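Only one chain is included here, represented as C-alpha cells and corresponding to the form predicted alone.
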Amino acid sequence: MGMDERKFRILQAIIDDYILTAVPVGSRTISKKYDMGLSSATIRNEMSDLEELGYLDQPHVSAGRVPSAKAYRLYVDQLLQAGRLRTDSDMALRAHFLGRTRQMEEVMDHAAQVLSSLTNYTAVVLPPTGTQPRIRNIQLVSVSDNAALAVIVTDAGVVRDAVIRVSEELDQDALYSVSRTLTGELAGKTLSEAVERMPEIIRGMQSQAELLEGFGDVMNTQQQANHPHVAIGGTSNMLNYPEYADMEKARSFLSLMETRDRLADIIGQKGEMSFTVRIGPETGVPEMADCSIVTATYTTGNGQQGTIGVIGPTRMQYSRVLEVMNTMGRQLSELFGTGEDDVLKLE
C-alpha cells in the first residue's frame, strides 16, 4: 500500500481544511466541502490507509483525523517542487517599503512587522552574515558645550552612535575637521581593526587626545557588543492559535522569543534549498514541537546573505507563507543593492 494520486488529493484536502479550522477532519466534511466525486465511505477507507501510512493521527476514537508532521512534510515538498509561488504580494510589499530608510536595523525591524502582518504568524529577520561590516563614514556632531554625538556608519547600512565628552573649546568646525580625519584613517576598516588603529591616531593628534580617547572607548564598546540584530514581529500572534491556548506552552514559547541569541541560531540554520521548511520535531527545539519554521535568504550588494523566517503552528498556510517570503526576500535583496529580479529560486 502506497501513496497514490487519490490518497494525496484527500490528504491535501484534509490539510487545507485543518489549516483553516484547527478542527479534526472527518470523511463527511471532505465529501461535502471538496468536489472529488468520491463517496464518504470511500474517503473514510482512504483516510484509514493514510493513518496506517503515518500521514494522519486520530486524537480521539470518535474524532476525525489531523495531519501528522509527515503529512505536512509531504505537502510542503509538493509545494516546493511545483513552484506554487504567486507574485500578487509584490505591490503590497512594495507599498510598505516606500519611503524606507537605508539603515539596515530599521529596515529589518520594519520587514519583520510587515512579514508578521501579512502571514499572521511570528516573523524573524536576521542581518547578513559573513565578513564583518566595514566603516564607511564617521561624524562628530555637537549636542552641548561639552558633549558630542559620535556616529559610525558601516557599509552594511548599520548606524552606531553614542555621546562622548568633548572640550568646551571645540566648536562644530573643529569637530568636523576631526570627523574628516577619523574617516580618512578608519574608512574601510572593521570595528576590531579600527580599535587597534586608535592608539596610533591618538599619538598623532595629542591636542585632541581627550576627544579621541572617548571615541576610542565608543569603538571598543561597539566592537565588544557587536552581536547581530534580531528583528522580531508578531510574537503574540502565536497566542491566537488554539495550539497555544495552554498557558505553560505559551509561556515556554514567549520565553524562547526573548532569548534572541538562541533564536538567531535556530532561524539561521540554512538548508540546501532557497527555502528551508522544518516541521514539528524537525525543528529540534522542544519549545517548538508543535511549530513549523520556514526560512529563506536575501542577499546584499556585497554578496552577504541574511535570513528571514516565519514561525507558526504546523498547520500553517504554507503556500501563503512561501509566497510572501519569496516576495519579501526579493524586496530586501533589491533594497540592499543586488538588483536581481529573482533572488529566491526554487531548486
Given for the second form:
There are 2 protein chains.
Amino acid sequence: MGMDERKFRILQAIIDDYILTAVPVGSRTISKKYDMGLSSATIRNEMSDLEELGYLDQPHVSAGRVPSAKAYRLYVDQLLQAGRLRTDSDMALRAHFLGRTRQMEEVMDHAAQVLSSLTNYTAVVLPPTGTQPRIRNIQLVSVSDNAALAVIVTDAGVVRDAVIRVSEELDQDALYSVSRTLTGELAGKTLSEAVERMPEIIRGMQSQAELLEGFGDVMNTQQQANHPHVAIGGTSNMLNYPEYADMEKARSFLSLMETRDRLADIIGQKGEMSFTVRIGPETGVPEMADCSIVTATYTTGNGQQGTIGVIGPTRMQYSRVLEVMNTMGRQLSELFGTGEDDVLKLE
Amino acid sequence: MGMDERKFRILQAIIDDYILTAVPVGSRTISKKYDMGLSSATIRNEMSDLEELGYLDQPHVSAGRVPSAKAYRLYVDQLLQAGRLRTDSDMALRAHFLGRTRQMEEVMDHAAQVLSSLTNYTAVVLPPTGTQPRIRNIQLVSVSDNAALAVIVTDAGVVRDAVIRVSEELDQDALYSVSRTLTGELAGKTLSEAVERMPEIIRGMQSQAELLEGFGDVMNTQQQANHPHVAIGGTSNMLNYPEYADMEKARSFLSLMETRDRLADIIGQKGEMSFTVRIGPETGVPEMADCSIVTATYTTGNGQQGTIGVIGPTRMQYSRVLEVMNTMGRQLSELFGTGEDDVLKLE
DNA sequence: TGTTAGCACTCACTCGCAGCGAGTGCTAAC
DNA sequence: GTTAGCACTCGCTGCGAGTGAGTGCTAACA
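Alongside the form predicted alone that was just displayed, please also present the structure of the form predicted in complex with the DNA.
Now the full complex is given, and it begins with the chain already shown.
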C-alpha cells in the first residue's frame, strides 16, 4: 500500500479543512465539501490507509481525523518546491513601510508587527548577524563632569553605547583626540580583536589610562553581553487559536516569548535554506510541541544575515505565511540592502 | 452609621484575605482566621454596614464579600501615609543589578524583569523624559559609499541613529568636518530647535547641501517619531491570576501590552506625587477595569524623570509592590543619577 | 444596647446520567 | 473497486438532585 495520487488529494483536503476549522475532519465532510466524486465510505477506506501510513491521527474512535506532523511535512515540502511562492501581498507590505523612519530597531519592531498582523500569528525579527560586526567609528562624548558616553558604530549600522565613569574631570578636547585615536586604531576590527588590542593602546597613551581602561571594560561587556534586539509582534494572537485555550499552555508559550535570549536561539538557528519550516516536534522546543516555526533570512549590504520568523499552531496557513514572509524578507533585504536607494528614496 | 475603628479592622482583614485567596470572603472566615474576638454574626452585621457604605461588594447573595475599588483606595491611602515604605528587599534588588552592563535600554529591560519577577505582576519601565533632551554631540559615519549613519547623542544619554543616503560618494574627511560643524552649531539645542536651525546651516554650507538636507530629514522624523523604548516584563504573570482565567480578558490585556504607545501613555501620566496608585476604574482604561496600576518616578542627573510601573489585579499586594518599587526607583535614580559613582563603581 | 446563637433561605457549583449525533469499521451488494 | 447500510463507539450537552458556603433575620443573652 503506497501513497497514490488520490490519497494525496484526500490528505490535502483534510489538511486544508483542518487548517481552517481546527476540528477533526470526518469522511463525510471531505466527500461533500470537496467534491472528489467519491462517497464517504471510500474516503473512509483511504483515510484508514492514510492513518496506517502515519499521515493522520485519530483523537478518539468516534472523532474525525487530524493531520499528523508527517502530513504537514509532506504538505509543506510540496508547497516549497512547487509553489514558487507568490508575492501578491507585496503592495500591502510596501504601503506599510512607506514614510517610516529608518532606525534599525524601529524597522525591526515594525516588521514584526506587520508580519504578525498580516498572518495573525506571532512574529519574531532578529537583527543581522553572522560575520562579526566590525568597528567603524568610536566617539567619546562627555555627559557630565566625570562621565563619558562611548558610542561605537559598527558596519552593521548598529550603534552600541555605554557610560564610562572616571575620577578626574574630563576635558572635551582630550575626549576628541582619544576618540580619533581609538577610531584610527580600531576601525575595521571586530569587537573581540579590539579588546585584545586595548592593552597596547593604553600603554601608548598613559595620560588617558583611566578613560581608556573604562573604554576597554565597556568593549568587553559589549562583546560578551551581545544581546541583540529581538523584535516580537502579535504574541497575543496565539490566544485566538483553540490550540491555546488551555491556560497552562498559553502561559508557558507567553513566558517563552518573554525570554528573548532563548527565543533568539530558537528562531536564529539557520539552515542552509532561505526558508525553514519546523513542524511540531521538529522545533525541538517542548513548549512548542504543537507549534510550527517558519523562518526566512534577509541579507544586508555587507552580507550579514538576519532572520524573520513566524510562530503559529501546527495547522498554520503555510502557504499564506510563506508568501508573506517571502515578501517581507525581500523588503528587509532591500531596506538594509546593497545601497540601492530604491525603497528608501520613495519616502 | 460611620466608619469606626472596628469596621476598619474588619475591612482590612477582608482585603488581606481577598488579596491572598481571590475568593469572596465570608463572615466565618474572618472571625476564625483573624481572631477579632467577635462571632461571625457580629462580623456579618458589620459587613452589611460596610457594604452599605460602599466598601464591599457581593457577587451574589450566597457568596462572601469582595472589597470594592473604594475599599482598596482607603487601604492604599492609609498604606501610603502611614507605612513610610520599607525597603528591605534592597539587597535582592541590588544583587540583581551588580555586574551588569550599563546600556540604557538594557538597564530598563532588566529593571522591568526584576520588577516583575519580584512582584509576580507585570512591570513597565519608561525612559526619562520631561524637559526636552538636548543635543550633545553629532557624528556622521559612513557605512557605505553613499550612505552615512547619523548618530545623535543627547544629554539624556540616549543615542539616536538613522541612515542618510546621498547620491554622490561620501568623503570621510568631509563627514568629519560636517560632524564637527553640526555639533558646534547644534550642541545645547533641543531637537526641535535644531530642526529650525537647519535651513540656515545648509545655506552656510552649500557644498554639503544634500547630506545636510538628509540630516535635517532625520532630525525631523526623530523629533516627530519620538518612540521611546518601553521595557516590559512579566506579561505572562498576569495569566497566573484567576482574574484572567477568562481568555477574552487575557487577550485584550495582552494586546494592550503590545501597543507600546498606548501603554506608555497610560503608565506615563504623571501625578505630582512620586507614587501613584490607580485602582480599577481609576485607570481610565476599559481593558484594565479590574487592574490596578502603581507607578513611581525616578530622576536622572539632569532632572529628567522616568517612570516605572507595576500592573496587577486590583487585589494586588500593594504593600509589597510599593516597597519593591520604592527600592527600584532609588536604584534607577542612583544609576542614572547625579554622577555619584556609587552603584556603578561596584562593578 | 451591643453581641451571639440558631435557623431558614439562597444560590452557585458539582456530579451523575440519559440522549444525541458525528464518525468509524465492517459487510454485503453492485 | 466502489458504495450503501448498519451496528457500534464515545465525546458532548443538558438536566436535575444534592451539597455547602454564606447570608439575613429573629430572639435570647449580658
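Just so we're on the same page, rigid core means the largest C-alpha set that superposes within 1.5 Å between forms. The shown structure was predicted, so the numbers you read here are calculated from the model rather than taken from an experiment. Residue numbers count along the first chain shown, from 1.
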| property | result |
| --- | --- |
| Core-aligned C-alpha movement of residue 140 between these two forms, 2 Å or more | yes |
| Post core alignment: residue 72 C-alpha displaced by 2 Å or more between these two forms | no |
| CA of residue 242, rigid core aligned, shift of 2 Å or more between these two forms | no |
